[in-house]
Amino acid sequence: MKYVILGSSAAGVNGAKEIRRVDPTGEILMISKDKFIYSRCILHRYMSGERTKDQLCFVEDDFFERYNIDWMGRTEAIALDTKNKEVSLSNNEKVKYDKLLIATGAKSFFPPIENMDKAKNVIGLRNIDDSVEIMKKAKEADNIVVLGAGLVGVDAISGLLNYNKNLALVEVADRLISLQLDKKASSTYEEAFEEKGVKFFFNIMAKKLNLNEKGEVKGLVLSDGNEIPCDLLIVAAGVRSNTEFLKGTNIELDRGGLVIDSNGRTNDPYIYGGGDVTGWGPIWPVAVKEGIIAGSNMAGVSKEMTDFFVSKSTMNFLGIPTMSLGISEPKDDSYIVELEEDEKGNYKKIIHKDGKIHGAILQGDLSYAGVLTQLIKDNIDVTRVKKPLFKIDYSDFFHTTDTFEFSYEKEGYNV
């Protein structure tokens, strides 16, 4: 059996590991446009100088040897022939496959702002090459603007704090990281960044880029008519899946990207997908899970995606650790919101309905994260635990057996 994997980030790497775990002898070929394997989640730490390129790597030094994987870097798929089960590559080679994992990720989306298509000094942040380019141009720039205040946008700002530049962030929503955090948790980060000199422009859109005679950005015009000085624009306003090489095939796509089922399989029984290319959830844990599920099914052991949370995010900006699970705000008045804060700045929020937790935010002290995740993962009815939500611990739903092992009892709680 020959397995071909397109992509070498979270989904591709974990898919390869799972294939090798299930199939010790199959041939695995990993193809990537990157030169080496690295984590995109910590590119901002490379930009800030906290980590070297080598320290971005999240696999073992002997990864390819340990898992018996053939590597083809600086190469990407440009076409796919599903009938002959063959991938055409940018180096003019063609490779055959028995099973194919598409984990090609996503690229930055550049919104249709006037002059965006012809402006110089406009960069997205998706890979190591983008980081290198940003670092180079940031040294020459005076006014750097980040468009988009999601996780990637805040990553970009974080990576540039020690460059001693004028930094601004423009966001259409009313706060930072609005998909994962509520106003309270966001404001903690906003205040911390403002102390570092970052300026925020919320509830507003970018309308036009003003350019100089060389075609370089010199200002960003906002929807209220005001202009922000800008000689380097970093775009973090969303992504689009890398699926161009699938043009002309029968592989099903939707607005999010590659369409897969709960087994990671596409509409072609020999082709699977995982990671940002699917659009299911643009965060690391989701990509890891998708890769594992796809890899297992490719190698013949059935697994289904039933035990992960698409909206689980963890972050740590400016020394403030935060975790978000599920919804950050109640959808209507039928939800119950419970809050807990202390004088040290620790913040906890749980949103529940009919005994089930639908969302949570922890900021500062994350020691409750394990219990909280377990409550959601096992779909535990928290109304049956006769304690305040923030006082529940493992002993409330795990019990010791005669062999001193922990087991979870679904039918009752001895509290």
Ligand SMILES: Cc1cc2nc3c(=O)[nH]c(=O)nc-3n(C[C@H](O)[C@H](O)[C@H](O)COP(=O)(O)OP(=O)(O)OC[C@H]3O[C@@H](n4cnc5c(N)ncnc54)[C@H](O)[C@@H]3O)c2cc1C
Contents of the next structure:
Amino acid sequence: MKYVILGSSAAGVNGAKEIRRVDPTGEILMISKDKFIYSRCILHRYMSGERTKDQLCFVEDDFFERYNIDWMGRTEAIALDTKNKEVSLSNNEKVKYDKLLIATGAKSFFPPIENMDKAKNVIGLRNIDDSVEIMKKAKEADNIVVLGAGLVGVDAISGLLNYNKNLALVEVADRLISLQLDKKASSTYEEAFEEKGVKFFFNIMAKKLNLNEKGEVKGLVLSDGNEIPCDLLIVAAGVRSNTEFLKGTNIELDRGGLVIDSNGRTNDPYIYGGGDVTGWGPIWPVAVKEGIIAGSNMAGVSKEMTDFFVSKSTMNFLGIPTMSLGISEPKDDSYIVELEEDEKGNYKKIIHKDGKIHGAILQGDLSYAGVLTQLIKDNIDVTRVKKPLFKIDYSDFFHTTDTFEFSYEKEGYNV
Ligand SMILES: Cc1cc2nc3c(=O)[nH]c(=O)nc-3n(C[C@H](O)[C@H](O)[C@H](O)COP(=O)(O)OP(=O)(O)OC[C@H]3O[C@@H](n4cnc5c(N)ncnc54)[C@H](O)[C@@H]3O)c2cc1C
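Requested next: the structure of the form predicted in complex with the ligand (the form predicted alone having been shown above).
The complete assembly is shown below, putting the previous chain first.
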């Protein structure tokens, strides 16, 4: 059996490891546009100088030998022939597969703002090359603007804090990282960034880029007509899946990207997909899970995507850690919201409905994360918990048996 994997990030790497776990002898070839394996989530720490390139790597030093994987870096899939089960590569080679995993992720989306297509000094943040380019240009710039305040936008800002430049962030929503944070959790970060001099423009859109005679961006005009000085624009306004090489094939795509079922299978029985290329949820833990599910099914062991809490994110900006699960705001009045905050800035929020947790935010002190995970994992009906929710501690769930094994203490929770 020959498995070919396109992409060497969260989905590709975890798919490969899972294939190897299930099939110890099959041939695995990993092909990637990337030159080496690294985590995009910590690129900002490279930009800030906190990590070297080597310290971005998230696999073992001997990853390829350990898992017996053949590697082709700096090589791009440019076409696919599903009939002959063959991938055409940027180095003019063609490789055959028995099973193919498409884990090619996504690229930065540049919104159609006037002059965006011709402006110089406009960069997305998606890979190590983008980071290197941003670091170079940031040194020469005075006014840096980031467009989009999702995880990527806030990463960009935090990576540039020590460059001593004017930093501004423009966001159409009313807060930072609006998918994962509510207004309260966002405002904690906003205050911390503002103390470092960052300016925020919320509830507003970018309308036009003003350019100088060399075509370099000089100002960003907002939808209210005001202009922010800008000589480097970092665009973090969303992503589009990397599926160009599928053009002309019968592989099904939709608005989000590659269409897969809950087993990670595409409409071609020999081709699987996982990660940002599917557009299901462009965050690292989702990509990891999708990679594992696709890898397992490719190697013959059935696994299905069932986890409701795939949308778990953790972040740490300016020394303030936050964990976010599921929804950050109730969808309507039928949801119950439990809140707790203290004078030290620690914040806890749980959103539940019909006894089931649909979302949670922990900021500052994350020690409740264990309890929360347990509540979710054991599917505890939170309306039947006898103690106030935030007063439960981890020990309430377990007692030690005579054989020193932990076991769940169901009685205390009347379930
Ligand atoms: C700056 C930044 C910060 C982020 N921060 C967070 C965070 O804090 N928390 C979080 O959960 N998520 C974060 N994310 C999102 C997270 O990084 C992604 O969800 C995750 O990397 C997706 O993994 P993936 O394997 O699907 O694709 P990607 O990471 O996009 O990797 C795609 C791989 O495919 C390769 N490739 C692309 N096209 C081809 C081709 N045609 N042929 C061969 N290879 C190809 C690429 O080189 C790469 O190796 C961040 C993303 C960025 C960019």
